[in-house]
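Just the one chain here, laid out as structure tokens, in the form predicted alone.
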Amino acid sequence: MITLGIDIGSTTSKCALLRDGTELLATSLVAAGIGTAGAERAVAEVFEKAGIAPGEAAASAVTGYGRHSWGRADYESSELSCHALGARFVFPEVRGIIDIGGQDAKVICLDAAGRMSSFLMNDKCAAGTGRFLDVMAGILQVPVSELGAEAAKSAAPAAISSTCTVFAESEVISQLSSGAAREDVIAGICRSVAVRTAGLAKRQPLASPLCMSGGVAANGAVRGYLSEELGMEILFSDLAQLFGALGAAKLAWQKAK
């Protein structure tokens, strides 16, 4: 049985196709807002990559920030449940997930059976989210995908406020004007995201293994600083940004079978 998972985020739309809930056939990721245009393209792309017709999918499920904008899925589920399922698909023993998305950050705790036992979410402030990194990358005129590599060059990360995006923006400009090295400023920005997220995570009963999901997971500097702050290893997979879509495809299989 082939199932389709769709994750419509605030900045990207992701899809995953699974066979029998265990075999990953294809994935897609389209940078677009929460409207249906990005999702349409992501769905078309994932079927093209898999080399199968859309009609061959027995069931589909949608999740994410913009899930209510997509009315053609058989099932709909929260991001929390789907990220948990997706993380367990890649890391079967995982007990904690830190998801940093475009507009929010979530900390999800799982029991030994993989069921969600508790969670916390920051969706009121851009600090500690992908949006914060996007804004800072724009100021620095560095692609957001290169922030982690640039931060790795730093020997002395600059001190950047982690409490407000607006104040941090002024602080970054001030640091650069004062002659701070760009890599040190970038490292400070990455550390500020990690500190903010760690503050959220420390309010939960975290257990190992711990992993990250969402687009920010690909930023090695944020992962490294977050690991330092929590005193725990953080597992990483190249599929991290697709955990929501993977979980949605798994959910569709569980329900349809």
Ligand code: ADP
Given for the second form:
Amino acid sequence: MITLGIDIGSTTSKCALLRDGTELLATSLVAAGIGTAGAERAVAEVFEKAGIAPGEAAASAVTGYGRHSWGRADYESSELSCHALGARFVFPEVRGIIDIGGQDAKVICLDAAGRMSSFLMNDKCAAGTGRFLDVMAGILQVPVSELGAEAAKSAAPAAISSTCTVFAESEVISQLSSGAAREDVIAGICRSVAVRTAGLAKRQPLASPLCMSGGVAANGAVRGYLSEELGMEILFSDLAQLFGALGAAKLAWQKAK
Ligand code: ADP
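Switching from the form predicted alone: structure of the form predicted in complex with the named molecule?
Let's see the whole complex now, leading with the same chain.
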């Protein structure tokens, strides 16, 4: 049985196609989220990549911030459940997921059986989310996908102390104008996201292994600082940004089978 998972986020739309809940056939990612044609395009692309007709999918599930805007799925589910299912698909033993997306950050704890035991979320403030990195990348005119590699060149991350994106923006500009090295400022920016997220994570009983999900997981500097702050290893997969879509495809299979 083929199932489709759709994750409509604030900045990106992602899809995954699974066969029998176990075999990943294809994924797609379109850099356009809620309120755009991104989801439509991501769905078309995932079927095209898999070389199968949309009618061949027996069931679908939708998740993400924009899930209510998609009326065509058989099932709808929260991001928490889908990220947990997607993370366990890739890392079957995982006990904690740190999800940093375009507009929020979540820390999800799972018991040994994979059931959610607790979670905390920051959806009130852009600092500590992908949005913060997007704004800073814009100021520095660096693609957001290169922030991690730039930060890796730094030996002394600049201190970014502001807890608000707007104030941090002025802080970054003033650091640059007073001669701070660009890579140190970028490392400071990545570190500040990691420190904020670690604060959220430390408020829960964390168990190993931990992994990251969401687009910011691809930023190796954020992962490294987070691991340092928590004193724990953090697993990473190239599929991290697709965990929500993967989990939705898995959920559709569990419900429909
Ligand atoms: P959402 O589901 O809310 O759209 P995502 O989980 O897709 O969020 O994450 C989007 C965020 O991930 C962006 O705001 C950006 O900061 C970050 N991001 C996206 N692509 C990359 C990349 N290649 N490397 C590092 N960070 C990235």
